[in-house]
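Quick heads-up: it's one chain on its own, the form predicted alone, in structure tokens.
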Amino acid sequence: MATEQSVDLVDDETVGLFTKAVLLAALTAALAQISIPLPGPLVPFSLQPFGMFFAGLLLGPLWGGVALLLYLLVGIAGAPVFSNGNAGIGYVIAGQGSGGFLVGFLVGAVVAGAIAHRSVAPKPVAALSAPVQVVALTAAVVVVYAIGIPWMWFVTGLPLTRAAAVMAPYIPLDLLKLGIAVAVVQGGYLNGR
């Protein structure tokens, strides 16, 4: 007499983390639409960094990176998920010189997750202290600029120092976003979600 056995190819925890990664990719896409186009060589001001921040803090380095990778791949495939409804591989590579920042968000989420969780497996977000979150997200911001500014220099032909000067006004705004992200996490608004 044959018996039926079900085999789970993927465990529930992996399904849950993948689901959260998809939701954070969608959140990043939604936040990217809240952006202000700026003239000249300036990249749009947007709320995309919140997606990177929350992906790293909530999901750790692996699944936080997966969330931002999904976001990038969907945009590269042609869905208008980048700031101001932009999309496509051409926008990432050349665009307004902002492709390096998009790639930087992916690497930044991995770095933030690695620093915050100190392991591949994410800890509950309530277990992350505020100073650790600040250090993790500050490192993510540094990574974004370390990738984005040379990319902008290469694509736009601006001198490297000029590209850095163009981006300098964004740094205080990103630090403000960082503070808001930490406040949201410390306020318990993302616990258990």
Contents of the next structure:
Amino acid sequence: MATEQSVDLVDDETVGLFTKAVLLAALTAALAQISIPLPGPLVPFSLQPFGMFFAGLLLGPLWGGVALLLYLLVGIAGAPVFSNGNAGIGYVIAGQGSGGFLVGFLVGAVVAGAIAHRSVAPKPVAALSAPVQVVALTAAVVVVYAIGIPWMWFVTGLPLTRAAAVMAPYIPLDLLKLGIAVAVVQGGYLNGR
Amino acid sequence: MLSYRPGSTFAHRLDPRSKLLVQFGLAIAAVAHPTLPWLVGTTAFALGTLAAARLSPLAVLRSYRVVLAVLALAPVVAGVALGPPWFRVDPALRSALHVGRILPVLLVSAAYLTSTPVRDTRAAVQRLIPGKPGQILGIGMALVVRLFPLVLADVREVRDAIHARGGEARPLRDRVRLLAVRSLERTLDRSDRLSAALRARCFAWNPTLPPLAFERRDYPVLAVGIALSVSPLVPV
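For the form predicted in complex with its partner chain instead of the form predicted alone, what are the coordinates?
First the chain shown before, then all remaining chains and molecules of the complex.
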């Protein structure tokens, strides 16, 4: 007997969230290749955390997490999407002594999305108040370091205090990025998204 | 940079799922025991995987030189002391052993990257993760690989446009805000277009087409279709 199977179309809302997740994964990958040189001995200003920030704010915990998971999977599969065109699971684990930060971005996007939207379905980004955005993105930064520093200890054998000291110069830069991300949302650039 | 190279080595002929399993297995094994004999064993295994992919260990090490250089700093940082004797050997050796465990993981990762096309990993993910999550991740991976060069070109174009307008003289905060806003706008516009394109193509959870079979009534219609197709050949 012939069986008939009806086409199970993906609903419009899910398609919209899926394509945003795909494009934010691609944007995270693109931003990982761009950094702004800073004067003197300062580390270059990496734009990669913006992928995590906007994935959490625009897509909520589920789809924000999907965006960063896609980014990681594509890199593990061999596309040169990690910093400086790197790829592979070895880079996710080792990085440049900071591999845990890639996994931290994934968890950070989920945490930022969960705090900002307080549900799996994301609200319009214009409906999020500035304090909520600040708390959500601060929590994401805390999560990134809470995963990245022990990861660095595990990979390099550095004592936790030294691993934290090595990463400390990056914290003010990440807080500046956080402020810029909130300013972008407050500036109304993402209204209607 | 390490990337897929077509070939017919033993590693190329393996199913990506088994290669993924070896990668994860070795990563777990490598960090399980921070001892020298274990490190030697896992590194020997990793060199074997390079041989299976016909990769030169030296070329692989050269590709990872930045990563390895940064990792090599860890034992130095671990050994430095703030007072006499200024450098302690034990913590430095301990750190060196930890860093050494990462080497085989990097080597196996290189063998995987060079012997496995991205689409094979995508297929493996889609098959290993059942149901809708697997489909979303599989299709999503394919789309990210396709769109990454376009989005990267967008971001570079925005950066170059900011430079062309003297943006380098502006405060860092303004430059980054401009770059983020314009890049995000372009990315979200692309998302809207992709969304419309997927909906127009009936993006479905069960994209396999239903089986088709010709019935008796189809044949005359088919004949009409063929006749119409060749009709321009008939002189009028």
